[in-house]
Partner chain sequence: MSKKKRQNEPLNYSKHILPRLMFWFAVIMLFFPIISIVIYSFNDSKRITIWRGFTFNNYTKAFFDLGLREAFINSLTIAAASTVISLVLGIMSAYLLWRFRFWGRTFYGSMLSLPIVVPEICMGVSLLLFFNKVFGGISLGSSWPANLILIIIAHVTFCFPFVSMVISARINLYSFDQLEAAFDLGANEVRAFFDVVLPFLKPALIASAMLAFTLSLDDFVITFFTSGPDSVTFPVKVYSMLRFSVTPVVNAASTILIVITVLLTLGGMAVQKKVLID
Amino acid sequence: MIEIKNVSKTFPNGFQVLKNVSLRIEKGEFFALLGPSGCGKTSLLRMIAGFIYPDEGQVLIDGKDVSEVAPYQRAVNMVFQSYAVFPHMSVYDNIAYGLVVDKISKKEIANRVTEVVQLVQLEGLEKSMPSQLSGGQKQRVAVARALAKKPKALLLDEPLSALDAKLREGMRNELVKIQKKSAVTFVFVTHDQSEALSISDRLAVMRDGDILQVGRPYGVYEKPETSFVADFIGSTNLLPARLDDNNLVQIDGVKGMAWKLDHKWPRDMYITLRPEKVRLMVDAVPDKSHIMAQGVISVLVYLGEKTMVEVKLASGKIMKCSLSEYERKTISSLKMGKRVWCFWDEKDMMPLAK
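Three-dimensional structure of the chain by itself (the form predicted together with its partner chain):
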């Protein structure tokens, strides 16, 4: 278990990279740190590894304060973005390195190397040199090398970013398998939201040195707490809205709203609505039970398994709408410039403070 308690860090150049961050990562979890570049996610990971020390606050591993402990004395291991496989050592020597440093018996080393080589599926390549390996294989060496030390947590810094798209997907599933089999806590840094959603048990969304939201992928996606999270995780429609005197939500140009929020919400706010929740109707008016808005199709992008449609509403606002292939086929005349009704249900909307 890893605990980050009120950690702050300012770099010598004056850039405050972490602002009073607190976080708890449970044992055996696959945890993702997600955010745009410069949000402090890598710094937080490096702080857990011991490469940077916090100015304030504490880092605890299994309840022990390691804030001031050097990286080589910490029971966590890291997989670097560049893999950092030692070029002058064979695959076997690379994986065994951490164990040799720990002065473990030769026999035990051989056993453990065999074990992790099987885990990451590098059988038969033990004698190869890194220059003979592909990017994916080097990555496996880096993972195996770190896992051989039986760490309390494995820290992965954007491990998939250097791989090409096809390989990335395979390696993503592979990492999940390795994590489940080894039952080691994985902390995974990424800027790719789909990667974080698909791979992690829980994730933290970061921005400007702050953690904005922590939760399960489903929860964060369905119930974003800020407009940044709503927009960063997946794509969303952010509609400016206001509460009237009866606490009813009002959105310009939208009909059929009878949505009452409690008085704690501010008068000016946002409503977020996922594109895949918005449906379209071309030549008829939707049923009165739905919430709806009329507009003109301004963008139409066919993506294979889905079609992205942008509808310019009468209010001037753009409504993004994602149609599945099945939905698209039920609508006959989908064309640019066509007048359409967008419609959705009350339960699909989420209120957000501005």
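Requested next: the structure of the form predicted on its own (the form predicted together with its partner chain having been shown above).
For this one, just the chain is written down, with no partner chains and no other molecules.
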């Protein structure tokens, strides 16, 4: 559906926002562009929309090169984070606006508006004014207006950022339902890792104008290819490690390591280990079949469904551990300053080049 071929873009101030980026987005996908502020994700979205043109490379939509085609001539539509809902128009008129501009017949406009109103679940609100709507309803109006023109792809630029946390969670679930029902390709820009993981079929992690990794959420989370991706997607423990002469992994202060890696890995590297893979033991020593390290609890944060624990190891490194509510209750003596053992399994570690 959308193909980006070796695209680069430098702004007039000399800042290179995109660096030889290539990407394929399949028809009917819910695809997320994820990264920190300034990484180039919004610029890439705007380039697909036609608001900025590449200095080098090509943008193809449905096999057609649209690199220098005006936005209104592309088969895409865009939803902005500010809603951009016309305050003086009813819900019906807002949704119908683009169709009126395109001089579609009144009967066809009525049919399309009815169709998308049902799709985004705004039935009964057609005559309402934006001032009478909640933030989530306004966003659904913006999505409906974009879908009414039957685009081949819908581009969403952090559309949920203006909503509060509870409404944001509900609205992202609604977007997934809308996308699946409409079968339109969605390209969604966000800096929120949990948002990208929960709604996308695939995602691309961006940094400094580059795409570092593309894949399904589970694959990117479980098998990050760089230390940045590992640390940016959720939380992780990045432990400095080294290979000895026998290619066995060595980590300061960690016992039970018998992990041998292929010789392709550099002598100095990182090991990434997700906090939910780390378990704690108090007043006892873990079974020797586990990898383990001893330390003192330095941070203890209760978050309802989980408890985040930071343990300062003897090496001085911090080990993060995420305990479920059940796990927390089974460790009655969990408290600040308590000496504990952290332990985990070899299969839960991933090697990363520095």
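For clarity, every value in this text was computed on a predicted model and none was experimentally measured. Positions refer to the first chain, counted from 1. C-alpha atoms forming the largest set that superposes within 1.5 Å between two forms make up the rigid core.
*Asks:* Does the distance between the two CA positions of P266 reach 2 Å or more between these two forms, the core being superposed?
*Replies:* Not so; P266 is displaced by less than 2 Å.
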